[in-house]
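Single chain ahead, written as structure tokens, the form predicted alone.
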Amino acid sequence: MEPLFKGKHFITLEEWTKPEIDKLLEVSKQLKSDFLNNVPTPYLTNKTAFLMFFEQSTRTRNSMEAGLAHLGGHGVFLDTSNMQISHGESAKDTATILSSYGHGIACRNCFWGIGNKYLREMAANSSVPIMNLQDDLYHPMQGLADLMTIQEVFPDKKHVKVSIIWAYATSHKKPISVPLTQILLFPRYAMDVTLAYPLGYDLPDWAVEKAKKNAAENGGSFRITHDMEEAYRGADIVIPKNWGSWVNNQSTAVVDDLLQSYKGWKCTEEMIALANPDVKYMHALPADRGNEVVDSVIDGVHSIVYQEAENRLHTAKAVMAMTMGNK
């Protein structure tokens, strides 16, 4: 497999052209087929990637570590609280040194106003590709897996109607990176995207304007509503997920009066019934069961969350094989 994007950073999908993203998807699908058919994929033999996490992870960490093993390489998990970062070492110094030890660096840093800047500083000082495992603004690994999943479920459908819907949750104040990535990416693939949220949970103005531009340039559409039922009505895909009020309120408090006032923003059987009969329910996981969504929906016939989660493995492998390879 030719590493067409050797050395290219993977920080946002906005910095990858559609043909480049299409190639990543093509490779993802081939790697998925190879995995299911026990075909060896030794494209990163003796390659090492450092996996830096400022936050907890299940899917991202394990898809990266397992993916590297499937490709013949090795992943080094780094809890940043046990690194000299916790004593103030700079992103520059960390990236310079780690890039001299291996072949790729992946990092999750979701601190508001810090995460993406941290990754950019690493990229400016790394001799190997920097891969974004989620920051305060973007989650390109999740976006790529979501796109792959949508293409698998609706391979021939034009103008798939996707509704990205804020949902009530109390587990933690979540980043805006998943919905922000989705509103930028999906319109580039001619999807009709609806963003729905209650007042106070806005995404940044620049992201909304870019989503509109991406839609106009690629035959998709993008709209905003503050009516939850309107977002569900006639949708092919619904993605009800919580995100924090970071744009308007930088407090790290998880529960506040604004959040509590929107307990009714929940994905229920009644909401699903408003969508198209074959509607698919997606979520990046972990879902706040009982708050964001009722069990009968996430465990029901409309849910494709496990297919979506599985694809995280294969898209991660594609990104690593295409950016870290040595041919």
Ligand code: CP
The other form holds:
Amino acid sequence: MEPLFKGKHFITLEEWTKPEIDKLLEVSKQLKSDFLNNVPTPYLTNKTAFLMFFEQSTRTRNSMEAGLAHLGGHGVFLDTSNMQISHGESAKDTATILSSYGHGIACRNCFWGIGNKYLREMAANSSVPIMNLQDDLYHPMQGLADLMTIQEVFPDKKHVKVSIIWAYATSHKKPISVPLTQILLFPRYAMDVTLAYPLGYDLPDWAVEKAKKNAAENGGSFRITHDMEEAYRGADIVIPKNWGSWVNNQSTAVVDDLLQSYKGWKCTEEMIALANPDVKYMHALPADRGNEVVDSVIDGVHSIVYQEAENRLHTAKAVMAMTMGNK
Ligand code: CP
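Hand over the structure of the form predicted in complex with phosphoric acid mono(formamide)ester; the form predicted alone is what we had up.
Up next: the whole complex, starting with the chain shown before.
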């Protein structure tokens, strides 16, 4: 396989054209088929990627590590609390040195106001592609897997109605990067996107303006509502998921009075019944079961969360195979 996008950073899908994203999806589908049929895919033989995590992960870490092994390469997991970063070593020095040891650097840094800047600083100083494993603004690996999953379940539908709906959770103060990535990406694929959230949980104004622009340029639509039930009504896909009030409140406290006033923002069977009869329930996971969603929905017939999570493997492999070529 030609590393068509050799050296290209993967920090936000906004910096990838639609034909480039389509190519990533085409390769993801081929890699999925090859994996399921035990066809060898040695596209990164003897290649190394460094996987830096400032935060916990299940899907992202393991899809990258397993994916590198499937491609014939090697992933080095780095808990940043055990790196000299914890003594203050700079992003510049870290990226310069790791890029001289291997062929790609991937990083998760979700600290509000810091994460994306950190990745940009690494990209400015790296001779190999920087891959964003989630920062404070973007989660492109998740967005790509979500898009692949939507195309699998609605292959022929022209204007898929997708509702991205804030949900109550107490597990941690989650980044805004998943819904922000989705509102930017889905309108580029002519989807009719509704963003629903209670007052106080805004996404940044610049992202909302860009989502509207992406919709206008690509035949999609984008609207905001603060009425949860309205967002469920008639939807083909619902994505009820918590995110933190970072835009309005930078405190790292997980639970506050504002959050507690929105316990009713939960995905229940009653909410699902408002949507189209064949509605699909998606969630990037981990889900805060019992708070964001009831078990009977996430474990029910409408749920495609495991297909969505599986596609993280195939899309991660496509990104790595296409960006990490010979040095
Ligand atoms: N969806 C997602 O990024 O999962 P992890 O936090 O487990 O990597």
